[in-house]
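Here we start with a single chain on its own, the form predicted on its own, put down as structure tokens.
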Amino acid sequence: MTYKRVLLKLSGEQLAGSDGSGGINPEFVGWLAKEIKKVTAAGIQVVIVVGGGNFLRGATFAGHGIDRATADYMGMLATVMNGLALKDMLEHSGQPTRLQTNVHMNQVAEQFIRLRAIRHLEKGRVVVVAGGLGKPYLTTDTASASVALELGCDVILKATKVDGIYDKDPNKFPDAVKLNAVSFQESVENDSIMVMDKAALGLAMEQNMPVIVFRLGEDDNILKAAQGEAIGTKVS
């Protein structure tokens, strides 16, 4: 089953260099833009919500005189930098793209407006949403669930470094078993499943929005997930 409209959730760390130095790796983002273009070429509409952890993560940056709310706003600005890079790389690859943000930054991005975003999607443009939800104490995971519901997406594609959900940490336990499907209830109640934060999963569960967790860094994986192929783990 090919989905009509998908939300791709990217973490900021995935845009960073593989050497762990942070920032943005132009080579990787260029590859990512070509992978996303494959999805739109298949007639699937794409919304992207991007994090900012490659520059700053509000929850861990707060303290030592910086309020949590201030740190979270700084993290929102980091997501806008990532959104600008994604937008330009996608445009450079020939994919029309619009960057919208939930933080007022009219010189660099459109304000997020639901009907305008839907119109962009209907015209074949990718819509990158930055700035989280524009409020502190809410993660970009929660933003991805909210935006997916608001824009009528069929599924959330959660891009990760692993190929799905395991019964325990595969980096620590060689006998970890991959799960092809997990219920929302189990994903919320089981603390060892750390797909998304619990608020995001709770919202997705409440509104019956499926989530597919898959490995990002392989050719055609985004397209396979968007076309409903058996890849990663489905939470539903």
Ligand code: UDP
Contents of the next structure:
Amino acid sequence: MTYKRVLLKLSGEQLAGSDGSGGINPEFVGWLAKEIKKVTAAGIQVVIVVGGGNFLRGATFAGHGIDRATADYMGMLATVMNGLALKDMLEHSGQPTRLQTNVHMNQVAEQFIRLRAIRHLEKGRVVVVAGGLGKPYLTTDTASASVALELGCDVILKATKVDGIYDKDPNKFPDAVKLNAVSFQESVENDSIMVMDKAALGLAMEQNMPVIVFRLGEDDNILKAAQGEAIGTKVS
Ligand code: UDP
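Mind giving me the form predicted together with this ligand, seeing as the form predicted on its own was just shown?
Once more the chain from above appears, this time first in line as the rest of the complex follows.
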């Protein structure tokens, strides 16, 4: 069963690629743009919520005279930098794209407006949402649950480095087994499941918004997840 409208959550670290140098890896983002284009080419509408952890995370940056709220606003600005890069690279690969943000910066991005975002999607444009929800003490995971609900998405595709959720930490336990499906209850209660913020999972659970955790870095994986193929782990 293919989905009609998906929300793809990309963390900032993913845009940095695998060489660990931080920032934005243009080669990787170029590849990513082509992968996303495959999804819209299949007639599936795509909303992207982008993180900013490749530049800054508020919770770790705060301190030494920098207030947590200030650090969080800096983190939101980091997501806008990623959003700008993603938008241009999608456009250059031939995919019409709009960047909307919940932090107001009219020169560089549209304000996030629900009906306008939906109109873009209906016209086949990708909508990249940056700035999270525009408020401190939140993450872009929580923003993705909220935006997915607000824009009527069918599913959240949470792109990660791992290929799904395991019964225990696969880095520590060689006999760890990948799970194809996990309940919301389990994913919220089990502390070893750290693929997504608990607040985000809680909201998804409350509203019954399924989440698919899958590995980003392989050809066609986003398309497969968006088409409902058995990939990664489905939390529902
Ligand atoms: N942030 C925030 N409110 C939001 C979304 C994000 O304050 O609604 C800040 C927060 O400091 C966060 C940073 O922006 O650490 C970057 O987002 P996130 O950590 O979710 O990025 P990711 O880990 O996905 O790269």
